[in-house]
Structures are given as structure tokens and as C-alpha cells.
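First comes one chain, alone, set out as C-alpha cells in the form predicted on its own.
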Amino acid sequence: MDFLFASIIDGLLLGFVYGIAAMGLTLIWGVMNVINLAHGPIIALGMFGVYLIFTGLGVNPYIGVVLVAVLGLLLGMLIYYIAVHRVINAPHLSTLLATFSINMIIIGLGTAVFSASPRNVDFSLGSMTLGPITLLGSRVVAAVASLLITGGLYAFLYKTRQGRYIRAVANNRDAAELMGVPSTKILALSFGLGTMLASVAGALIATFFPFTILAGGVYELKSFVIGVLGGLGNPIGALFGGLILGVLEGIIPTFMPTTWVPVLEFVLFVLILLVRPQGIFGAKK
């Protein structure tokens, strides 16, 4: 029971970071109905961003996460203007192809520059012991950072003018434009925020797992599962979906081989689509 309880706590800490990753995916979908297939490579770029800042500049990786967030926001806005803006009103297949092309460009360039060799951020925050549970400091800090980011996103969306503009564009873009909302800039900002969340999640994951340029694909798939679980278009639901998935990843290996984890995750994905396609917490704009 001690091992099971420790696994659940560990899964919860991971779940916070998974939730941040999925939040970026679901925010973009909720605002502009675009499925971002470049989500995984952007997570990988966040991993390499904090790695290069730490190894190349000697900057504390948690300060590096802040720099990665800023770069992720700018990169997302650039991707929107270059690849997404031209097809935003086209059928969904066009936006899928546009983001998939960005996906392939990032993977191709990343493989050429970094190869497929695994890297890791060699930085430790130690651990703490609470009874039978040992908590890694890096995971605790990542979970706290994820909570702060979630709170910051909620405050931005509901307490600022730009946040109100984002919610207005998500609900009815044409009506928002008639009221003077600059929809193009708001859509670019939304895509930038979604990209920023993905890159920050990647940077946090890099502090406790090895990674390659292809590592983001795994977390992209998890983000889709979490997005459906929490309700596509519902960023806060994504956080709770991440916690649920994290707990499952903690519990499953205590009863069966870890190879069953992705199988059961996608079984859950299919069941949610069949039983409650709007997600447990409901889709929301």
C-alpha cells in the first residue's frame, strides 16, 4: 500500500505538467478550432531550449524556463502569421496540413542539428521524505510551477482586456470584429500562448526525464488524451485531465508491466469519445 500511495503521489506531480502541455493544445482548439499537429515538436523545442540555456549559458534551468516561455510565445505568434493565418478560414484539413508541415520542419531541422541522441539536464534539487514517500524536488517544483501557470492563465483570460478579447473571439469571431476587436492579433496571441504552454511543459519535463528531438511526440499523444478527457476547449479541464492521466500512470505499473500504460491510456481515450465526447468536464469556449 505504501508503494501504491507513493506511485499515486508521483503520478499526480507528473499530471500537473501533463495538464500544462494539454492546456496549450486545447487553448488553440478552443479559440480558433485548429488542431495543432506541431504541438509535440514544440514540446521538444522547450526541452532543448532549457537544455541549451543551462549547458551553454550556465543559467539555472528554472530561470531558463522563463526564457523558454518568452521564446515560445514569440515562436507561436510567428508560426501563426507564417503558416496558420492564411488557412484559418479554410477547411480543417488545410490547418491540419499547415501545422503538420511545421511539425516536419521542426523535426527535420532538429534532427539535423541535435541528432537523435538523448540529452538530459544534469541539475538536481534533491528529494524530501514524508513517511514512506520520497518526493523528488524537481517534480515538486514542476508541479508548483504548473499550478502558478494555470492560475496566471486563468487570471489573464478573465481579468485582462486581452483575455476578454480572446474569449470574445472564441465565442463569436464575427461579432467580436464588429465590436472592434482586432481578431488577427488576438488569434496570433492565442496561438502564441498555446505554444508557450507547450514549450514550458517541455522545459519542465526536461528537468527530470532524458529527451530527444522526437520525445515530444509521446507528450503530444498524451495531450490529445487529456484534451478529450477534460473537454476540448476547456483549459482548466485539461489540468484535471492531466491529473487523472498522471494518477493512472502511477497506478497501472503497480499491477502490470509498464508497456500496458499507453494501451490503457488509449482505451480510455476511445471510451471517453464513445461515452462522453464532450469530456468529463465538458467542452468550453
The other form holds:
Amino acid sequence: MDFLFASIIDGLLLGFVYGIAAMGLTLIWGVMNVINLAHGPIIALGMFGVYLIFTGLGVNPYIGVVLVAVLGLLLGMLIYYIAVHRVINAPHLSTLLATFSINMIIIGLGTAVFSASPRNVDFSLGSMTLGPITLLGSRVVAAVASLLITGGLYAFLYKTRQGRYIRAVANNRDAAELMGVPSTKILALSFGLGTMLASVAGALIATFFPFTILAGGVYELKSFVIGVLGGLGNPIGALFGGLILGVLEGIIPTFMPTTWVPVLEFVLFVLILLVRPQGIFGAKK
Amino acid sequence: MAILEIRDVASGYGEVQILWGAKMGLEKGQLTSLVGANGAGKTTMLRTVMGLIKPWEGSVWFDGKDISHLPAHAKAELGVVLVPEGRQLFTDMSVEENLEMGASPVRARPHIKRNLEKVYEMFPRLKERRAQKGGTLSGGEQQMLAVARGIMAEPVVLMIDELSLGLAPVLVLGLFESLQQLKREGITLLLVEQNVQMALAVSDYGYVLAHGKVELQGPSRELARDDHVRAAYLGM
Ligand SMILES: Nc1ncnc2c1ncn2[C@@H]1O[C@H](COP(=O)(O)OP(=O)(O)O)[C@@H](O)[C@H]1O
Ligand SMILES: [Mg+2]
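Same protein, different condition: the form predicted on its own was shown, now please give the form predicted together with the partner chain.
Next comes the full complex, this chain leading.
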């Protein structure tokens, strides 16, 4: 029983991080109806970002996370201007291919530079023991950071001019443009925020799991499951979706082999698409 | 001199040409109307003026400057503002947020409080519903909000596409009254209407668009007496 409880707590902590990864995917979808197939590789870049900053420069990994956030924002804006903007009004297939090509480029270059061998960030915050459960420091920090990031994202979207512009462009791009909003810049900013969330999620995961340049794929799939669970285009739904998935991942291995986790996640994915395609918390209209 | 001038503009969608060298001008401080049958190309003309569609040929001039290649948001910054057909509200945002969005241009920001008071005075219904989502308003209220949002942008030229479409006559009269107030404040207005009779009744000067070209133009009072206009658009 204690063991189950500990697994649930562990899964919950992880779920917060899954939540912000999925938020990155769902934000981009919500604002511009683009499915970012480079989501996974960007998560992996976030992992490598912290790794290089820590191992190469000897900088504290949490300062690394902040740097990764800034770089992730800039990288996303660059990707938008180079690859996405030219096809933003084209059919979905074109934007899928555009982001898929970014995916291939990052994977290709990443494999050439880093090979596919596993890395880890050799840094520990220790652990604390509360009664029957032991909490890993790095996971607690990651969960708290994810919660703060979610709060920050909401404050940005609802309390700042740029945030209001993002919501306006998501709601009606032409109308926003007619009201003086430079919609192309706002789309680039939104794409940048989406990749920032993905890369930060990767950076936080790297503080407690080993990874390779291909590791983002798993989290991309999780982000899809969570996005659909929480309702595509709904950031707060993504956080709850992340928590649900995290808890499931905590519980499933207590009675089944761990290898079944992705299978069950996909069963869940298909079930939601069949039964409640707008997600548990409702999609963006 | 016209404050906004459309010089021989051609444009369309994909391969399909809709405007074939349309030419018109808005005199400063006047209320001009652009009328024509459904499908004549009126909305296409406005979208081309704003830059939502790129002109294939010809140019658009504002205050003596060629603005043909500015994106729509830069035109709004200059004070060329369109209230689009079908309202195009921010349906997920509250009435007040819609109005704040209207005040996005830098030139409108310092006047946001004054303009908010002004539009709430013009349209008290909007004040009552300020916290309600734009998408939940009635058709008439939505049109009020669309016009009010345009006013919030502190326009020099305000163009309104199909103000009266789908609204009860009493509402339309109220909205036309508001236009007269804006005109008295010095805003140059363009009213684009399928409702030819009403548009010619309230405007100073009129253009009749047919098949992507200006077919007729003149002082509205004269147009309303024109035999062709009476036969083709007024059913007389
Ligand atoms: N997005 C579009 N794509 C293709 N054709 C369009 C589009 N919008 C309008 N049209 C066509 O352009 C013509 C002019 O339409 P429009 O400018 O909306 O006329 P009006 O506003 O005078 O009713 C019509 O034949 C219409 O079918
Ligand atoms: Mg029209």
C-alpha cells in the first residue's frame, strides 16, 4: 500500500513536467492550428542544452534550465519564420511536413554531433523522506518549476498586452490584424513559447532521467496523449492531463510490466478520441 | 483632395479576378457609400484596401502616401480601420476586452479611457454586457460591438462592411445615427451596403460597384434619382 502511494506521488511529480511539455504542443495548436512534429526533438535539445551547460561549462543545471528557456524561445521563433510561416495558410499536410522536416534536421544533426549514446546530468539534490515516502529532490524541484511556469504562462496570456494579442490571434487572426496587431510576429512569439515549454520540459527531465538525442520521441507521444486528454488548445487541460498520465505511469508498473505503460497510454489515447474527442477538459472552440 | 484613394485596383482570389480596375476616393470628413449587388466585389475591395488581399494592379493612397504594400496592421496604425463583414469579433473575449483590442494601435492607446466612455455612451447596451463573451451577444449587439471596436482604434478613416445586414430596421436607424455623430467628429466614413436605398439616404457621395468596376458615381442624392440605379437597385 505504501509502495502504491509512493508510486502515485512519484508519478504526480513527473506529471507536472509532462504537463508543460504537452502545454507547448497544445499552445501552438491552439493559436495557429499547427501540429508541431518537431516537438520531440526540441524536448531532446532541451535535455542536451542542460547537459552541455552543466557538463561543458560547469554551470548549475537549474541556471541551465533558465538558459534553455531563452534559447528555446529564440529557436522556436526562428523555426516559425524559416519553416512554418511560408505554409501557415496552406492545408494541414504542408505544416505537418514543414515541422516534420525540422524534426528530421534536428535528429540528423543531433545524431551526427552527439551520437545516439545515452547521457545523464550527474547532479543530485538528494532526497527527503516523509513517513513512508521518499521524494527525490530533483523531481520536487521540477514539479514546482512546472507549476510556476504554468502560472507564469497564464499571467502572460491574461495580464500582458502581448498575451492578449496571442489570445486575439488564436481567436480570429484577420480581426486581430485589422485591429493593428502584427499577427505574424505574434504567431512567431506563440511558436517560440511552445518550443520554450517543450525545451524546458526536456531540461527538467534531464535532471533526473538519462537520455539520448532520440529520447524526445517518447515525450512527444505522451504530449499527444495528454493534449487529447486535456483538450487540444487548452493549456490548463494539458497540466491536468499530464498529472493523470503521470499517476497512471506510477500505478501501472505496480501490477504490470513497465513495458506495458506506452501500450496502455495508447489505448487511452484511442479511447478518448472515440468517446470524447474534445478531451476531458474541453478543447479550444 | 481625397484622404483615401483607390487607383485602378485589380485583385481576386487565386486565379479568379474579382476587381477589374476599380477607382474611387473618399473626401475628408464625408460619409461615402459603396453600394452594389451581392457578389459585386465590395468586400473584396475593402480587403484589398486593407491589404488582407494583395492588389494585383493599381494602388491605394492614404493622405498623399502610397500604402498599397503595407500589411493590414500597419494601416490600422495609420488610422485606416475596417469593421469587417460578419463582425469578426473575438468571440472568446469579453465585450470590454474586445474594445480594448480595438485600442491596439499605438495612436489609440492614450485615448482608451475617453473612447471607452464614448462608445459606452453611444451603445449603453454594451456597457450593460461588458463582462459577457463577445460570442454570446445578439446579432444587433454584435454589430454595435464591431462598430465600437472600430471606434476604439481612433480611426481617421472608418470603413464599415454591411452595417445593416440582418438587423431590424430600428437598430439600423440607431447605428446610422451613430455614424452621423462620428462624421461630426471629423472621421471620414465609408459605408458599404447591399441596402442601396438606406446607404444613399445617409451618405454624401456614392459609388455603385458592378462586376468589379465602378459603374456609376456621384452625390448620393443624385444617384438615388438616377433612372438606372432606381431600376437596377431600388426596384422602381
Ligand atoms: N475567399 C474567396 N475565395 C474565392 N472567391 C471569393 C472569396 N470571397 C469572395 N469570393 C467571390 O468574389 C466575388 C465578390 O465577392 P464579395 O467581394 O464578397 O462581394 P460583395 O461584398 O459585393 O457581396 C463573389 O463572386 C464571391 O463568390
Ligand atoms: Mg460583402
